[in-house]
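In structure tokens, one chain follows: the form predicted on its own.
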Amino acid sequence: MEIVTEKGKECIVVSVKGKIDAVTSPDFEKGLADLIEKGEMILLLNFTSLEYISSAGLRSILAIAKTLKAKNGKMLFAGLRGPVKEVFKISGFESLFKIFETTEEALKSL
């Protein structure tokens, strides 16, 4: 899993390449309760390079949400394929989540 992340103007864009498992999600996890922490409070979170998240990368996703909610911030998805998804959808994440086609459409959401 390889993360890169770029400050934009009103939130900061994750993006995130490969797989989210079991043995990346605590890698996930902590890279954005850092980013909480140095006080971004909306996350793009940006799943075209991503190709597969399993149980445990959800569970990740929804700690960094209650933190976030916590403290009034937000997350946001974008460019969600195949199987990433298709679990989205099993999950009711869909329905948790705004998710775009695109990270330029959720900025524009902003």
The other form holds:
Amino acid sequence: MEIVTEKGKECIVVSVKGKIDAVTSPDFEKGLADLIEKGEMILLLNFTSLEYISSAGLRSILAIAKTLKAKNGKMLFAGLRGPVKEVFKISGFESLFKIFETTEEALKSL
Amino acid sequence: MSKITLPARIENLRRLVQFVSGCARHQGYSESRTNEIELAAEEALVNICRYAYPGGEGDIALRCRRSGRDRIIIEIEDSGIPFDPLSASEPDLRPDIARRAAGGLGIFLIRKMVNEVHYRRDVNKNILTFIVSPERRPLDARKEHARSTQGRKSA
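The form predicted in complex with the partner chain is what I need now, so please give it after the form predicted on its own.
Below: every chain and molecule of the assembly, starting with the one above.
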């Protein structure tokens, strides 16, 4: 798994590549928690290059979302595809978060 | 039949999961179906790594074999404390970030991704069996689907 962040005007875009599984989810969660600690309030997760996510990754996302919510921040998602999109749908994450086709659309919504 | 036995540790997770996806690919399953089976396997394997051997060490044994024309039977075995993952309650799927509880999604995803899942306690072993086919829908529904497609064809 690789995480690349890009600071935008109203949010930080976090692009995740590869797999978020039980092996990589602690690093994923730590990476996002560090951004929140630095004061980021709106995280836009770009999952265009994310191939796979398991319940360990969903648990990390929920934990981070709870932290952000308590600070009145939020998490948006863009570019979900294939298996990742399916897992979001099955586990009800589609109704928990705002999800956009592309990062451009997500940025426009802010 | 192919099999692999490794210590139940998270650092072995990838190798174990790859063994399962290798079996699915070997049977000619599509990449997307293989991915779903991989996910179910990860969920079951992680549970064993984390909870089967409290305060100790033990193994996970994986066995894959073909059944019939295109099904695969995957058995995941440990000698840890008795645990029936299928007894877990349904996860919290409420659309509310603040209130939603985090647990239980692993078993839920297994149920969604494999065609059938069974648990048995055999002497001192937990054995979780997945029966998978090239399509995700439950095996019974597949028959229904075949019937309804036939119906449409003849109509």
